[in-house]
Amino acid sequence: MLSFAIGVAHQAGRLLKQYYTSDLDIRTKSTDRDLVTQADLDAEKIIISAIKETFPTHAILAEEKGQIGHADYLWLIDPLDGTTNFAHGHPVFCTSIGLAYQGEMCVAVILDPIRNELFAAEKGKGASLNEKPIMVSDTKTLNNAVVATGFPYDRATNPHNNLKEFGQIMPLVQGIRRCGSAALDMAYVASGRLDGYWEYHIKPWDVGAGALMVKEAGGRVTSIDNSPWRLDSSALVAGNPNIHHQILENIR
């Protein structure tokens, strides 16, 4: 199941890189700044197609086509995950890819097709980026941490839109990274790039694999409050123990 993660994200990748430098065809959502373009949803179906094929009993919850079937195994798609950066001709995007069985994550692929960085991991076999073990980095404060963490789409209308978070942590770190790619966020967690991260208002398929990748690369991933994060979960804290415990002390 790994390996198909894997060659589907590549695929997907490879039709992402034609899109990346052509004109787009650009659409909104849920608000006008929830963007749409034909490159995600031809990379779903790409990845959809696939899945159906190879693994027709099993359930699939994807960002744009939403749940379809129930199953012990649920894959997540996120077939771009970073649009507005992707619309804006800013190299920062991804494929992600997980994996569910009976709720718990068990395979994660996320692929940079841009760098060419392939992030993968397996329940119990640990983290790597291109086939090279991955580790959460071993900052131990977070005046030496450098963070990340998103904003909703609707933070111009919605009062809990993350600014008080971000207030109060800013002062106490080396700096924060608002990348625009949460799987990307998640991956650079696993592979010690970043110290922690968190997010609220966030969905399985932009998490899911990155949960897993954090938690085989030695680092830890709860809800806002210290609960196990779960693929219902609505807020996100990840990071090396250390960070995301002083993290989550200072958001909550």
Ligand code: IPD
Given for the second form:
Amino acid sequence: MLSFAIGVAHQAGRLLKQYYTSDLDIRTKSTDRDLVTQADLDAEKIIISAIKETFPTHAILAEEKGQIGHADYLWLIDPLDGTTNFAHGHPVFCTSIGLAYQGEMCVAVILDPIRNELFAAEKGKGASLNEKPIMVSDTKTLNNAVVATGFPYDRATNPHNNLKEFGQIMPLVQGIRRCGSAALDMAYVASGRLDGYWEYHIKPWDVGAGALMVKEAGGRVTSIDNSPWRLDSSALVAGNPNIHHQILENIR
Ligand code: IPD
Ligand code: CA
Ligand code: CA
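Please show me the structure of the same protein in the form predicted together with the named molecule, now that we have looked at it in the form predicted on its own.
Let's see the whole complex now, leading with the same chain.
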């Protein structure tokens, strides 16, 4: 299943790269900040039809298409994570494919087609970047940490838009980033490029694959009440164990 996910992520990645350099038809979804392009839709179609063909009994939860079927195995698909970046020609986006078995993540693939970086993880078998093992950082304090976060699309009207928490963390850290791709944020925590990450109102297709990756790389991934992150958690805090704890303490 991991090699299947890697193969199909590469197919989607090739398509995203083709669209990236062409004229894009950009539409909006829930708010006028929530974008979708033909690239999101076509990449998702490729992934869904490959799953249906290879694993016809499995269920799928895909960002654009929604839930397809119910089964012990559930594929979580974000065909293009970082659509706002993509639509602006900002080269920070990826394809994220995760697989859960009975609610537990077991396979994860995050592909950055621009940098040719393939992050992968399998439950109990560790995480890798282009086939080399990765680990979370060992940064001990927020003072020495670079962390990332994100803000919801309805941030203009939603009072719980993360600005307060952003303001609390900002003075405490060495740097804070808003990369615009939750899946890459998680892959970067797993590989030690970021020390921690948090976000509210986040969906399982954004962070499901990344959650397994961070755990397999030795990090912690919880909801805001410090309980283990689950597919139905709406908030997520991830990091190396020290930084995870300190982000949680400061935003709670
Ligand atoms: C978004 C990105 C962004 C995060 C948003 C997500 P999309 O996904 O991951 O970084 O802050 O919450 O919805 O819309 O680009 O697939
Ligand atoms: Ca996403
Ligand atoms: Ca998306």
